[in-house]
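Single chain ahead, written as structure tokens, the form predicted on its own.
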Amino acid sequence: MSFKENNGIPIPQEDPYFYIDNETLDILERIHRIAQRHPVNVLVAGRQGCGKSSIVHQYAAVYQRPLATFQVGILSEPGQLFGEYALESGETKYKQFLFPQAIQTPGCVIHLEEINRPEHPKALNMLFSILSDDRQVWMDELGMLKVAEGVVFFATLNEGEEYVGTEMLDPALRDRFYVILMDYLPNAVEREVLIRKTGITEEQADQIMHAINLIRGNSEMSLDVSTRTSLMIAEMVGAGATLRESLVTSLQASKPTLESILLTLQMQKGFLEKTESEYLRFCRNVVL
């Protein structure tokens, strides 16, 4: 089935170096088959920075489907995804948002990002009808809205006590989704991704992976280095930064934790270079 009418919603570009395990790849192929018969809902869960949003983007790119992403975290009331009343030329008019257009676009991939982080839990109430077997919802302002043929809803979430502002997803809502669980890439694959995406050398990639594995393997540091973070470190190295500078600027750690990490790595002879702070002017004339 080909979806050529996309209502102006763009089809994303494919990432040539996106890796997933064969089981997840098979699941996505089956999701694609099901979507050719009727709309389908998929929940992607996993730790931060493990590629949850990226897999939605890649799915749309590989199967050449338009992609529309919506931040659930900004929702504070039911219906806010659909539109709002606004003052226009002295008159109060209803302004339709992108969401109604997206759900009525055949084959559209709709990404509900951080679905368990709305400002108010009731803000998700209107999604129940959209994600149910009926696939339609009535709005006084827009009339009956029906989900178009082949639409795929992807919802992503970080779930757990460590994620401030999140809620446990309503069981009745969660029950409407297939679930894909994601984790970080194996070392060899992550190393390959760093090289391919940032252009660093194999030696630089080995140093970065060595540092990351020391951090990940140290329970006392209680620091989880995501694939997103390892890419940030590699990008800094690729831009000419030292490994020490790249770790300092990329790791989301408190100062004591960061000092502990650097000390641990410094104890390995020649692994991290020592640097002396030097203060230089940072202004337009100097930079240019």
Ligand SMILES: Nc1ncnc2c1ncn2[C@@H]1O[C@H](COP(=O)(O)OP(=O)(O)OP(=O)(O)O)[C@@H](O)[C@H]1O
The other form holds:
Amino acid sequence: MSFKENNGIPIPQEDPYFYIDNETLDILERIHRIAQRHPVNVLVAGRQGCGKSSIVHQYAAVYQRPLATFQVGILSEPGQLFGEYALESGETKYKQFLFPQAIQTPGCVIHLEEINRPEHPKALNMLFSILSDDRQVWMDELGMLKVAEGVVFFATLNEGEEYVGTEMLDPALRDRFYVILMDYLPNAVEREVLIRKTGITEEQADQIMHAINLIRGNSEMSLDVSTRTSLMIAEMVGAGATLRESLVTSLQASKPTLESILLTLQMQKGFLEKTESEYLRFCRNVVL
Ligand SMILES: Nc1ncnc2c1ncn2[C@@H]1O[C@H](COP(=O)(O)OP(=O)(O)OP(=O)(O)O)[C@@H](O)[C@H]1O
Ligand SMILES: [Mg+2]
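I would like to compare: after the form predicted on its own, may I see the structure of the form predicted in complex with the named molecule?
Every chain and every other molecule in the complex is listed next, the one we just looked at coming first.
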């Protein structure tokens, strides 16, 4: 199959520093093989910022497939992904959205974000038949829509602290997916990612990892530091900020929690000294 004809849906750029464990790599390889026989559904579950969207993106990049992403979390009615009636030069016309086009594009990777959070419980109804063995749905406005060969649906599901696993999802829907469970990267790999992606030094990466582990290891703080947050911290450090400034701006923590983190780090390492505040003018000729 060639995907040059991809209805204008772009094939994403590969992330040269994306890491996954060998087991997940094998699963993706097999998904790819199954997809050559018929469309397939994959559910990617994991905590916030652990790399769910990235793995879908990377799958499309590695296998050179067009990628179309849809926010299921904001849907409030069943047909909303497909199109809408709009007024055009005095006439009401049905305007098709990207979704019907994507499902009819051979080999397309379709990312359904936050599938567990549609605003309306019935919003997923029309997706059911597309994700089931039928692989087609009838619409008065568009006729019979059939899923093209080689299409892979990736649904991502955010696991909050309030629930674990995929129970949130309707059983009938969950049943139709292979499941990939993701978690944050092991320390050594995360450190590598920080260095490679943000250009910080090994020493800076060690300091950041130390701070992150302190927070992750303290269950009382109930503060999760995702891969996304650790990258934000590293990027801030790479842009010249102190570790203290980077933590203060990147962690979504309450003031007391933040103070206690900073205090502990300061006592342990002494690298979080706060400098005296002074007030400067923030205007163009001062900044440039
Ligand atoms: N395994 C990984 N290797 C390299 N970078 C990663 C990895 N996992 C996550 N990242 C980086 O971390 C950031 C967050 O990842 P991503 O947006 O994919 O998380 P997510 O699970 O989809 O988050 P959300 O729950 O908010 O949707 C991205 O910048 C991504 O590149
Ligand atoms: Mg995401």
